[in-house]
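In the form predicted on its own, a lone chain appears below as C-alpha cells.
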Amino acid sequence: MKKGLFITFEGADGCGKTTQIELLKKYLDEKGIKNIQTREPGATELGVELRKILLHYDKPVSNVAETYLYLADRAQHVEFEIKPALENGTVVLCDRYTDSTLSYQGYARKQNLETIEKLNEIATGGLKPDLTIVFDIDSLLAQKRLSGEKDRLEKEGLEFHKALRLGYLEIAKKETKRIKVINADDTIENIHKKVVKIVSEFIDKL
C-alpha cells in the first residue's frame, strides 16, 4: 500500500477487543504488511499522564471535563503518532477513538451529541478511520469478563454500560460503510476469523 490506512477497534470493556487488536497484528506481521498498535488514551507522553487521571482520579470529575480530557489526549495522540504512521504508509490500529467519546461521554453521559462530534473533529483536524470494527456484546456479560481492580469507568453501573452499547449500535447503523459490527459473544478464534476477513477484504479494494 501507498498509504497508510487508519483502522479504529471499538467496544465495551470487557469485549475482548484488545486482545484482537494483538492477534491482528502478529497476522499482519507475518504478512510483511508495516504496522503500529496504539490506543486511547495514552499513546503519547501527556496521553499516558492523562490516562491516569481519566481511569483512575478518585475524586468527583464534571462529564464536561472528563470529554475535554479525552479530547486532549486524542489531539496529541493524533499529531504525534497516528498522521505520522499513515503518512509513512503504516496501518495503524487503534484502540479506541472518536467513536468511543460519542458513546461514553454522548449516549451514556447524555451529553450533546453534535457537540462531541464538533469536538472531535477539532481534536483530530478531520481524521477519520478508513475501516472501525465494533465488538458488540451483552452489557452484563461484558461486566463479568472484567477481572481485577475497576477503573472509573468499569465501575459505572449496568445501566450506563446498556447506554453505551446501544450507543455504539447507534453509530453503526448511521455509518454502515465505514464500522462492521461483530458479535464478541465468541471464541478468540473464531472472532479472530472474521476480523481477518473483514480488514483482508478491506485492504484488497484499496
The other form holds:
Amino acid sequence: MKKGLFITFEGADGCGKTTQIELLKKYLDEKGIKNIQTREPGATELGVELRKILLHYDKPVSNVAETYLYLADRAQHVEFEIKPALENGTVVLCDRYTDSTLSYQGYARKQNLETIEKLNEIATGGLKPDLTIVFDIDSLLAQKRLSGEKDRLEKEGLEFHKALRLGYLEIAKKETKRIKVINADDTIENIHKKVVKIVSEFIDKL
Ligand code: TMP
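Okay, that one was the form predicted on its own. Can I see the form predicted together with ligand TMP too?
Now the full complex is given, and it begins with the chain already shown.
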C-alpha cells in the first residue's frame, strides 16, 4: 500500500529541472522529510544499461523500439525502487516519468497517444504521480543552455523540441490538478521558491 508521496519533474532538455530537484531535495532534507531523488532512464542496474543504449546507441532506432526501452526502464524502476520507497513512506522525487514518454515518443515522435498511455499503464501497473511539475521554456533557449556533447535525443532538431514542449503543455491542460507548470526562464532562486510553494501547499493539503 502506498504511503509516501510521488512527485515527478518534467520538461525539455535544458529546462533546468535537475538543478531544481537537487535544491528541493536539500530543502526536504533540512525539514527532516524522508525523501529520495531518482530519475528515468537509468535508476536501476538494468536501467543504467538501457540508458546507455537510449542516449548513445549510434545506429538507427525504431520509434517503437525506443518506446519499449523507456518502458522497460520504467517497469524495473517502479517495481524495485519507486514502489518500495512509497510503501516505506518516502517522498519520491523523480526526474522524468510517464509524461516524458507521452511528450517525446508521443507528441514529438508522433506515435499514437492512446497507445502510449496504455503502454505507460502497463509498465507502471497504474502507478501515477501525486504531483507533477513541468518546467516550461522556449525551445531555442533550452537548446542554447545545453552544454557538452549532445545525446541522441538532444541532437534532435528544433521542431522535435517544439513539439514535445507543446505536448507537455497539452498534457498539463488535461490534468490541471496533478500537473503544475512553471516558467523555467527565470533565476534558479525564483524557480526554487515556486517549486517549494507548490510542494508545501500540496503536502499541507494531505
Ligand atoms: P535526461 O537527460 O533528462 O536524464 O533524460 C534523458 C533523455 O531521454 C531526455 O532527452 C528525454 C528522453 N526521454 C524520452 O524520450 N522518453 C522517456 O520516457 C524518458 C523518461 C526520457
